[in-house]
Protein chains: 2
Amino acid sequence: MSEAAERHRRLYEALRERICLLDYPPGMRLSEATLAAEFGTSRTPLRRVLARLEDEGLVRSLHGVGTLVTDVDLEEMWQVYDLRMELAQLVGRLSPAAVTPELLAQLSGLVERGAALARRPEARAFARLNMEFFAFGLALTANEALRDLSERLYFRTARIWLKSIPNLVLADEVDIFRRELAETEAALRAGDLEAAALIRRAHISMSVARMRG
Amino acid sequence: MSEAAERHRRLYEALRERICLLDYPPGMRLSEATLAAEFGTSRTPLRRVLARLEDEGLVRSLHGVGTLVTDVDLEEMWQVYDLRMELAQLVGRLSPAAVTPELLAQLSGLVERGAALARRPEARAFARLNMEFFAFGLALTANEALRDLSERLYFRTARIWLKSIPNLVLADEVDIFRRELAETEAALRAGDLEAAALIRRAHISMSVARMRG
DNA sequence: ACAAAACAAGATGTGCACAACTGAAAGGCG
DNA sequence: CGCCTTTCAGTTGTGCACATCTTGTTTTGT
């Protein structure tokens, strides 16, 4: 990968994470000049990154105003969740990947970190772990288009989950998440990818219900 | 919409159409300077458009070489078609729209143009009609994310259909397309959006089978 | 004659200066 | 005091010059 592409990916993932972890809350004004200075580039490559984030709906640039972090429209987000659920289930049906020992080992690592999180619950660490579990789920399908679309939708909705945490009981959420991890591990040990996908869908559905309630 | 955004959309749609109608065949080298001159802008806004096309996988920019129209990797495309079929079916289930008289009138227009196409079959006109029918299909769901994703995938695969036409019998394809239009019209007149979605999925599936065969 | 090196043309990537625009604060006036 | 106007600081958008890179050609040395 070229040096320019490398930098683009680095900036893109950094900004996306800051937005999705609410370091840059909805409505916040990002300054191209400031960000460019922070990352040690000029505005030009940075603008290339912001353009991508804008195409993906995470920011919106207004001439003369600034680049604003988009707000999450709840009604639209529930629709996105509807779609995410369907895509999650498709992971089990479209080009399912082989369940390798490496994959199981990776999942065991997540389970362990889930246990650590239960001992000392913390929203931000939870959000990160959640992201990693999502990335793990993507590895279960070889359908690249499905992975791309799922990722796109995930990062589009990731913020509202973190935003809902104050209204929920963090410890309960961690417990539920750990159960999902355990269930997923059981399904994968049995080599049943479709079951794992259904579990994922079920948990997304229940998570939405708790957030809406 | 701002003037800049308007121009962006205009350039984007123009280039996307040229790529998908094979005016710009895979492998063709686009010159930023030439395109900018044609559209009467400088390279800067044009590069913003090319960046978007690159993020969507339609072109690829190589430093020192040029901006190349991507080739369609068949194995990947069949995966995309798998996904398109699922999304097409979802249109009937996720936030189905109301079947309005305007919608039916629009479909009647397409049926009429299908009849005209049958009298004088022509690949390019067929491709355009196909695109419009696709756009019509999107109007059947109110789920904006589903529309976005479907559109993305459609334009990602549109080229291989046009590329396969020489291996198929154009008149037969037109007939099949007209049958799909008629079936869709029947389903919508009955107010059965899910049936219309299933018909769409079935025809995508059969179309892929003919292209692969 | 051939191979390797140097050159040239042309492409995208970058940085900078300026244009266009917005929102708020300051100032003037009834 | 209230309201309109003007000014101003700050932001994104644009155009241009140049850096960097690739490829094909030309030149040169053996």
Second form
Amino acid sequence: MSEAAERHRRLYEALRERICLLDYPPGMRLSEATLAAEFGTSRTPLRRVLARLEDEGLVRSLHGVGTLVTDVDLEEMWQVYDLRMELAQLVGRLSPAAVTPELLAQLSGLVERGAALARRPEARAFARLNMEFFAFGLALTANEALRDLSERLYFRTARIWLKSIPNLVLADEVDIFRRELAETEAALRAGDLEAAALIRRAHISMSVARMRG
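Next up, the form predicted on its own. The previous block was the form predicted together with the DNA.
We keep it simple here and write out only the one chain, dropping partners and molecules.
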């Protein structure tokens, strides 16, 4: 990856994370001048990043107003979740990746952090760990089209969870997530990627049911 491409990736991922962690709440105007100064970049690459985020539905550009963080359309989000559930189970079938010692070690680290989080639940740390676990899951398939679509849809829905926290019991949600991590680790140590994918699908389905009440 070229230096310019790497800078683009870092800027894109930083802004996407801030949006998904609600550091940039819905309706917030993103100042190009402020962001360019913060990241030490010109406006041209910044505008390319903002255009990408707009294409993914996380921001929108309004003439005479600027770039605004979008709000979550709940009905659209439930449809996205439905599609995410179907894609989740494909990870274990389409070009499954080798379960290497490195992958298992990475997952063990996530399991340990999940256990620590269960002892001291905190919403933001939970959201960040969930993002890292999602990224880990992408490594279980070598199918680039599946990876790209899954990633795009995940970040479309990532904000839903933090917005739903006031209506959920955080400690219970963290414990459910901790169990998902442990179940996934057991499946992968047994060499069963399809089981791991079905575990992910089941947990997405149950999460949606809890959020919808």
